[in-house]
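What follows is one chain in structure tokens, specifically the form predicted alone.
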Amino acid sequence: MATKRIAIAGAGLAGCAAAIAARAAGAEVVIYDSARTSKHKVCGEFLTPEIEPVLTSLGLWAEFEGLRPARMSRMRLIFGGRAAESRFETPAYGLSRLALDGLLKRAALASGAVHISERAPADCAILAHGRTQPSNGDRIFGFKAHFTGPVSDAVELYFFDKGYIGVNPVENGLTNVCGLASESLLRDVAFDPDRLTSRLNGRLSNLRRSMNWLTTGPLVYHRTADPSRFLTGDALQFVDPFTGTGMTIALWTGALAGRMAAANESPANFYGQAVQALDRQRAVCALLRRALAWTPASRIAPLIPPAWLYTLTRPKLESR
């Protein structure tokens, strides 16, 4: 029989996991992306638990403790002058993409996947490059920095009107400070992040930024799907990062569409699996979403306990 030729566009997280689930399971791979190097992405960079089955089967968990990820052991949450705590009971990790990303990326290449750097051709089996539509209304915008100083072992979030920012360690003793807010609240600051991080109590006044702010936008929220092909991570649904999820899911969709496409199993079925997976999160963080949207955050709060915020928006993934 002639060997699966599988092309993936996009070499993110779930492009080269799909890559090395495929590798694994005897296709040949190609990957088309025309970023030749990883970067820096707008990401929470916060993975919880669900993280470790992902990569042990992908044979990476080795790997990426050698990374030296920060460890977290507690969820604030934290709305104007009112805050909430709660402990895991099994420790979060925080990692940045600039190095999760590279770790997939030698992985994926060391596998025998080959990378194309120019734009992937229409038939590509696997799509794996984020959002593309655009959005109406008052758009949603990403927003994303490292900082120097002491660090946390929390996971802290900050809820406001029309937005939130998420505070929370990574290697190398860095904080990143990661958030959304709508475009008319960005436009009331003259899009200067800095300026949304002044409401965060204080927080960051032991702390000095040591990278640009980097932005992303406009976010999209609606699932895709497309009956001829797969799509996985950010193309197949955004997630909300207060869930701390969304490495974890490109992660875990990108590898059972690698394993699925390499078996000829149908997009059907693979939508089928991820619906199941994803829908209990993707419930309460619309319900969340819509709350924050039209009540003021300091309503809200007694209403929203971390350890509740936590394990509702955790998705039910399974290994194959």
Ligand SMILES: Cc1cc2nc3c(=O)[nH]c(=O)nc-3n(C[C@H](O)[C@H](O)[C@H](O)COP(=O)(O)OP(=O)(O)OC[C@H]3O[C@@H](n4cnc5c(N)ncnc54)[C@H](O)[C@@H]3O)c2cc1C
Contents of the next structure:
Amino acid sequence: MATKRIAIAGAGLAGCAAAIAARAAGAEVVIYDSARTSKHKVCGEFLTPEIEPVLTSLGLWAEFEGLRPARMSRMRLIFGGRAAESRFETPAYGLSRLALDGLLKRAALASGAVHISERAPADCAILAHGRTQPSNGDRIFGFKAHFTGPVSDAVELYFFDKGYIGVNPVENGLTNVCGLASESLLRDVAFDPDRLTSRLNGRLSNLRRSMNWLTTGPLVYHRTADPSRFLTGDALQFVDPFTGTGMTIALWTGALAGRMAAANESPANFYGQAVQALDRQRAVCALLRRALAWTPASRIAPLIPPAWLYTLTRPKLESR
Ligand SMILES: Cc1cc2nc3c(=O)[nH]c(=O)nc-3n(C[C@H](O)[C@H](O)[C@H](O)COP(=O)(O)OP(=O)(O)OC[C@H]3O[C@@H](n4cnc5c(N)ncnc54)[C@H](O)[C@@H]3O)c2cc1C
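Structure of the form predicted together with this ligand, given the form predicted alone:
Okay, now the whole complex, with that chain kicking things off.
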């Protein structure tokens, strides 16, 4: 029988996971991405424990640990003057996108996938090209920078009206500060993230920014399906970044699509499995987003125990 040949659009986390899984299933793989090397990306760089089985199934857990990701044992939610905290039963991880994307890219190439440094042609079987949805209204943008200074073992989420900012450790003693804010709020601070982060109750006063702010957007929460192709990662859906699960979902959906495409299974079966794994998280996030749009964050605070938020916004992923 002729070897199956699979073309993938995008060599980010989802595309590389798809390539590794499809290669393991015996397919020939070509990945298209005009970006030649991995780079810093706007991302909270926070990973829930679901990352372990997903990377294990890709044969990459030991290498991930070798990158010495930061470990976190607590979550703090801060709404205005109020803070609530909970401990994690299993540690969460912090690793920069530069390191994680680099790991996946190296592994995809080592598996025998061929990278073509071009925009993807229209007929790729697997789409892993990230977010492309148009946006309007009061648009939302993301920003991120690394800081040096004392490191905490917590992920801290500061919620305010029209945005939130996460502070958490990553590898090499760095702290990642990453936020989301509406265009109107950003306009109030002259599009300067330093002016927004100065509102974090002095949290960054003993930290020093070690890189320029990166920005991205507009961000659109969506779920998209195409019956003739496998949409993976952010091309399939974009959920609220505070869940800390977008990267794991990108790897999981990528690997699932790679395996299923190599086995000639239909995209419809893939979407069926994805919906089952991701729908509860999506519904909880939509509910919370609606609540935050109607009510000031400080009034919702007492209603949201951190442990509840953390549990209900995690996907139910089964890894082979
Ligand atoms: C502000 C913010 C904070 C976040 N925080 C977290 C967090 O803490 N934890 C977490 O797990 N997730 C977080 N996320 C989500 C996470 O970043 C994404 O879910 C993840 O990057 C999705 O990976 P991907 O491979 O689907 O897409 P991407 O990482 O965007 O990769 C897409 C790739 O496709 C390429 N590409 C684009 N167009 C084409 C084309 N036409 N042809 C070929 N290639 C193309 C790009 O160059 C890129 O390499 C956050 C996101 C944002 C915006």
